[in-house]
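Presented below, as structure tokens, is a lone chain in the form predicted on its own.
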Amino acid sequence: MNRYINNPIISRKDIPDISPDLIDVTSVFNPGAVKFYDRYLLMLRVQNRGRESFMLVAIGRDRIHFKVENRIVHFEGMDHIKETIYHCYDPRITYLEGMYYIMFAMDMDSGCRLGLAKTNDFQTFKFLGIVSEDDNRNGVLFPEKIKGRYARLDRPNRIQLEGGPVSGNAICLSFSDDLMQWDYAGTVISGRFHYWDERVGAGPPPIKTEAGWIQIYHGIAEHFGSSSIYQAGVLLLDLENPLNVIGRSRYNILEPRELYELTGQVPNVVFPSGAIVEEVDANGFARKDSRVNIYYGAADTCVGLAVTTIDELIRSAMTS
């Protein structure tokens, strides 16, 4: 991947104040993205100096300049969830049978779950609810069924960290019927010990290609011992079966290097969460020359471009 040589495209100087939430506000990063109309959308999280986290809307003309819309997003049915929300946070955007579907992370008092909801405006957005009955994250849907259900990668999180929450070390696959109802299919891909990927989470949602679908994920090194440094990878997995990985990059695919990347309230973090693909066929494929925008978190404190193409991806994920 190559950095845009600006970034970061997006700080917390760019987010407007929006009384009495968001004043000052201490950083923005892990933005979901998609293409709008012909216009280029993010969806931010946006964090105020409570550390507490808001999502927010910005437009861009193009890939790289943005406008941060001037409201909070609100989830209209969000309120008749019984049990405390104290975050909502990580949004994945998807396009799916002519809807935006925004899947995110809720912090709550039985541990994290996901959330969903959808927009077709990106002005009004349908909570349509939890969608994970265990502790999970990063959950990011498939653009289309797979053999008549819907499909999803998450990661459970199955580990207590030590003086730490519980986290994953599993990218998993799940079907549905319904979206809101969800049956564990398997394992995609472990962690792998003392490698860049010892901790693994799936990133923006899969991309399809004539060779597989795309998956970009992020990697966690942990055997550092004095700091963990998230960064990105990429898996080519099969179109029917997605259980099935053709490929896994060996190497990471962006690592932090850049002082934004290095320096923040979480330092050494890359953390991609939002792609948009350039040029798509008629039958609904990615071109393997088609350029791809993926937009990340840095550090935890602002967001960052990195641009790459289809046909790098998958040479990457062959690099096993």
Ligand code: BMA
The other form holds:
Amino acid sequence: MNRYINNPIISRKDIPDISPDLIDVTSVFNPGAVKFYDRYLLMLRVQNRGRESFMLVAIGRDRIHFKVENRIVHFEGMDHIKETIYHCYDPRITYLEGMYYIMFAMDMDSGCRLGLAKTNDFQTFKFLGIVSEDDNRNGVLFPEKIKGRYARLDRPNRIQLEGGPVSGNAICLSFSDDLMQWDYAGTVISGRFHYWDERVGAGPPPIKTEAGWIQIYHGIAEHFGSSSIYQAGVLLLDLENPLNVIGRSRYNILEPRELYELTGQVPNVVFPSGAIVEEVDANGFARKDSRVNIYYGAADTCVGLAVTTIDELIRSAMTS
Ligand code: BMA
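Show the other one: the form predicted together with the named molecule, since we just had the form predicted on its own.
Full assembly next; the chain just shown is listed first.
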């Protein structure tokens, strides 16, 4: 992947003061991304100096230059939840059946859960509910139904392996008829102990190609006594059955190298959570030579853009 030369594309100085919640903010990172009519749109996680989290929308006329809106995203209906919600973060935006769905992590006393909201204008957002069991993160919806059902990837922090121990180290697949109740279908990949992706989590929404679903994911290499290294890699999954892994990158495709990735609030982090494919055919397949813009959080401090092509992602996935 090629980093945009003037990265980071968004940093704390681009966030307007929105009194009383956001004044002289600390950081902005891990955005959801989508093409919204002829605009590029990001949903940002912004943290203030109280280390409280807020989501903001940023609009770009092109894929590089964004203007952050002067308004905090409010999820209508979320106030019906009686338990305290400490943070909402890591939004992934999926365009599905004419609506934009946002899946995000919610830190609560009962654990980290997945929340789901929808919008069609990015002005008002309807909170649909909590859609995971306790302790789940990195949830992302597929952009279309698979065999008649909605599909999502997620990363349970605890799963009961059949006849085995409880684990929390896998990207899993679930299906649903209504987007609210989800049936676990199986594990897509598990972390590779000792290598770049010891722990894993899905990144941006899956990208449909003739060769299969491209799934960018993050892998974490653990370092005891030091900070873990967050990197990005890529999977190619069967279109009809995403549990069937066609390819998985042996090497990471993006790792912390630049200063803004190596140092910051949490050092050594690249965390891709949004991808915008430029060219898609009439059936929704990304074209092989299409450019892909990947938006990622760097060091939990700012937002970077890295660019590649569909073809390049598929070739990277076929290296295992
Ligand atoms: C993960 C999430 C991400 C964050 C990353 C690195 O667990 O909390 O939002 O970017 O850690 O701190």
